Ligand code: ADP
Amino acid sequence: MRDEPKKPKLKLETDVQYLKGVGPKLGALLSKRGIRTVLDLLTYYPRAYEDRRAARNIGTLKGDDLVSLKAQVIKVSSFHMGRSKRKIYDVLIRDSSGQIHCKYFRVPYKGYFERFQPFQEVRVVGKVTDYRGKLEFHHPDLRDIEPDEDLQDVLVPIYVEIETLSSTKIARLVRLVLEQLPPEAVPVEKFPAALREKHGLITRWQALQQLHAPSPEDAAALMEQKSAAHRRIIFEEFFWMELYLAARKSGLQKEQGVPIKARGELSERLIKSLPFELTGAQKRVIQEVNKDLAKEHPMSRLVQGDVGSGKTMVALLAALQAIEAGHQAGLMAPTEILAEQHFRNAKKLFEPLGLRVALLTGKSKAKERGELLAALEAGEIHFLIGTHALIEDVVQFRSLGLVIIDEQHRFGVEQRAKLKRKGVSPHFLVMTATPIPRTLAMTVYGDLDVSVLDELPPGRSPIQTRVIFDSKRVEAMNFMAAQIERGRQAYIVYPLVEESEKIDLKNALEEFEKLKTQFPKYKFGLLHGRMKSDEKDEVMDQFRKGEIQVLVSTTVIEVGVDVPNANIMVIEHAERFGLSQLHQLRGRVGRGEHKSFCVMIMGHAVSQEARERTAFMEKTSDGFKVAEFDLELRGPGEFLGSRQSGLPGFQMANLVRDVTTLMEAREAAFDLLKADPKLAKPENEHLRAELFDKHGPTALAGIA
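For the form predicted on its own, could you give the structure of just this one chain?
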């Protein structure tokens, strides 16, 4: 009788489909979630824990509880959301203590709701939401009761279901790996012993074991995500990111730049010509920028501040320093409207100083474009302002000393790098009118120094914000009309350009026609992204001159529009906009001497989160507070938008909740690189290898 061939030992790189009970079909399902290997499975962390020593029932639930409980299905139903075609699915469940609705605003996967029948026993895992004084679940994990569930441990890890793969089945797979992984195959510890000891960290393998095979004694800490295992993984996720940023910053500091040392005569002349006094915050940031410009290595500084805090003036004064020292400056903006706004401002201020300012956008005509490029290369243009057109290969400066980028988050890393390559390591100043919480600024722009303009110019009065529902629209429009009668102007913003079959929302084109009929004595203008550049320019010019009293628009006016006489902003379907957009739109008014107003009109079937967003806007006009709240609601990835590369997707770390650990990990990473600039010491070889694995050769360029 032949001996059966020995099964190969389990390794971290083993494909999950070869685990007992998996196979190709289940392997493909796991792969869709990024779980391809045994190591991927071990880093699919539990989302919560259920302590079955203290079983929960519906009658004991409170808002914000994260729970797991057994219940019985009463019925499954669906209904349309207001007048829209979107459906809400509702699974009503009960136990001996009461009943509760489980609501879904999208279908998790095909056939999800067909699984559940009346009187069926189910387990629900999710967060309890208090919606209009009534408790309900929104998008909980709902699944069949497993036959052997009661035989499991008293503290059970709860995993996010992967389509038909329940939390219980995922837990079994992970347990199988923990039992069968041989000692020589466990994850290598990358952190040096001294680092772990200093920061009180357990090993990575210990952390993984504790997370997936939890001890009931650690129940409270595990459920609050404050266990030693959570701390290790959270610290680690922050540390790898901060080590990468520290290496990038180290590379920038080694880069040879051209010091810009000017006496500041041009800046002084400009400041004297201004009809207002610079704020204390502006003076402080200008000093920080000038100090950086005079250094041997290129400046890399982020200037952030709220709408109207004076970032543009700081950038223009920095440009004057570069120009006075014999160099050129370039400013890149994300939209033509914003680029043109900057051009008009700079031209008005720079021409009296004898300086030439030019504008380059996609619509620049061939002849004038050719003349402009020749003058730029000859050094006759001192300050070039434009859109993405600035990064084209044909655009050559004679001596680019300073690069300014506005609305930093709208550009990808490669676009910024292309512009930087147009000079010999030019200085770099990036600015954003979307305030970013300091913790997030350190995280995403950790290779930049951050300056904050935290003071508004005197005379800026807060904008009165009010949230109303559709039923009060007539009063809102009459209020707008009363402001126009006083000589003011207004914006009305819609989320769509034209009618959509998929979404039942008011749209700019249709409402523009209706408003003209409703208010025949006023002049209306229409602005949206599909219009040609010349058409947009004409409308904006008429609005600036007061020839148009009401501008009907989409979010194309979110940034770069400055009309001091416009004092009322009406936002239709405010529930469709994010906090950052609402804040930017509101910032289009309140730019003159007149008391300003923002009216946010809500549509039908508004979600709880949309109510929270708009209610917060009523409470504060502080952009930094708005940004903090936005970060809490959406998380860092969505907050920044998909175009901002460089931010890792944290599996466990939370920038708001874990800010103390973030600061500790940042300090640890920067200190370690200071002590071992090339990560050449034997104890740091794993750190160097991991940095290369995560970010490629560019990550090591700064520490080579």
Given for the second form:
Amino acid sequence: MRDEPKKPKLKLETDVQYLKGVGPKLGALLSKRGIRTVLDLLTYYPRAYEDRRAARNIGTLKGDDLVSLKAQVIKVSSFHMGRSKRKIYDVLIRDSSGQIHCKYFRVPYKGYFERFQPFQEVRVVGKVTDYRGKLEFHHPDLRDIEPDEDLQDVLVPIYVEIETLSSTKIARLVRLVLEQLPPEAVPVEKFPAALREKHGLITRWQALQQLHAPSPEDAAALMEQKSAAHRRIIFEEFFWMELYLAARKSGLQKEQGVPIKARGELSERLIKSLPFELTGAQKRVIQEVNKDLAKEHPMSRLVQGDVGSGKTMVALLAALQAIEAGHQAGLMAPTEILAEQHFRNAKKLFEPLGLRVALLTGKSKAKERGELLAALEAGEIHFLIGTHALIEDVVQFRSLGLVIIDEQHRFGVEQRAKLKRKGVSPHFLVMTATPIPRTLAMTVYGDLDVSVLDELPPGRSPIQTRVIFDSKRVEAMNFMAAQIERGRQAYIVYPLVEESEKIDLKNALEEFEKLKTQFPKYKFGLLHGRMKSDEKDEVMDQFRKGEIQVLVSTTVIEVGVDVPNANIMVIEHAERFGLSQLHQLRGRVGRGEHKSFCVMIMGHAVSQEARERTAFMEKTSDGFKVAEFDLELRGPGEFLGSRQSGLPGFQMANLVRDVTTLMEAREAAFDLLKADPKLAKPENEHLRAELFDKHGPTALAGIA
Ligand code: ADP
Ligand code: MG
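Next up, can you give the form predicted together with this ligand of this protein, since the form predicted on its own came first?
After this comes the whole thing, all chains and molecules, with the earlier chain placed first.
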């Protein structure tokens, strides 16, 4: 025994394949899930807990019960949800006392459901949901009955299985690590003691132990994910993100910009020329913007406002301040249609003030483009509007004071950097397409100041929304015709999803032809993404002028388009659209004094979820409510879209569920940086190092 070679002591960096019983093969499997080191394994948190004392049978379940039970699979079925590629899985199980559905809106991992066959015995651990009077499980843990189920333990952590590596085996590995890790290798506590004390947080190491080796008396809290250990980890995940945002914000505040001080003569003249009064919210936000513009460091402000709240006017008035102070302003829009619309609008309003407005898009012709660029550099153009072409390297301003980004979810960090490389640090004003729930805005735009336009111009009545089935289409079209008879205009929108673009386009085209013969009296226009820019402009222009009564379109009109006389929108295959998208689309009507309508047509074979979505749209016209519900349904990643790569992934924290902890962590991070702006105090040393580790030197630039 004595002579046995000494094994190297376990460290956090130790490769998992050197753990007893792992080896290269299991090591490779683990690394598929990003588990390479002992530390990675420790941060592979249990997804749930099974309380063996709570074993129950199906017949006695009640809503909200957290249970563990043995059952038999009856069948596994799946169906598609709305227009997305995503599937809902349904595993029906039974025991001698009854049966219950297990529903999954996400697939835990590839092949998860393929393992379950009829008659198979499984263990189900999860929370019972009362869904409209019917009990079911949502996302329970479903697993094979292990022959060696360890009956000694009453509270068992459950891990998401990694292919053939079962939860029990993972648990055993983690247990081994916890037991063998020598004291000197235990993870360093990065939070200063004062921070932990103030927020009642246990140490990270305590949290890891409690999560992986749970004690039965904590069963209830652990199963609800509300234990002290959960709180610590969730707080921490939020805290790192917020500290980063706080550091960035402090960096932005140190940046040297051009203070814009203008008396507001141009703005005043513009306001006088408007046929309407600014809303209270517009006035307030404009003041907030002007205050920012006058500062030494560049503004980074986000204007959130529901569709039709009048964000454009805020942008234009900000541009006038910059121009009056002797600078230029730029406005970037996500689509050509929208850039074109802003251009017309701005030109109409600015030219009488003696200002020159120009449009630059990808399609601008070489000669015009050359002239335009020269005029821009000479400072002869006051306001440049465009698409992404605006930030190309060849575009040089004489003195760019303000950049406005319209209808973007995410503040363009890269775009910003690109502009800065031109040697300018202009003020930024970002206007969002979709209202974003406060909590999410705080995380995604945490480094920006936010203004909210929470008031619609007067005289707008809520858009009346109806969901109908395909069989009622004729009535819907007749209703639309009645509106046109009164001088209004209509949109008919078709979904166009990439994977079936051709088929859908064909459908839209066929329907377009049909409608034309059905209503020969009206002029129809067609708009879709495959058309050339000039053709699109032409159609939009005719629609704006009222020469086209019905615009048949794909979602190219989704954002920004503003034709106040259009008061009815028919959305085909409404089940294929997400909530936020439906809201954006619907926002194309209800922009004028006319009572507006939105008819959502659905096929018969739609999912329960799609029905819920459209029913929600019938009920509410408040974009913030829509966004919140959407966030709840889809989770932050999908809600913000795949472009939102900046959003950190959380392992345990949930932006919807853990809002209070998020707020707390945010405050903690911002307060901490306020008290120690350079994170120079010795107790904050680990925070500084972590910031550097996670985000590199740029994160520290802000607090240097
Ligand atoms: P969004 O916030 O969706 O970008 P827009 O800026 O396009 O909205 O404004 C929607 C419509 O409301 C436009 O036709 C605009 O001219 C009009 N509008 C803006 N402000 C007011 C106001 N204070 N009173 C009345 N109409 C307004
Ligand atoms: Mg807009």
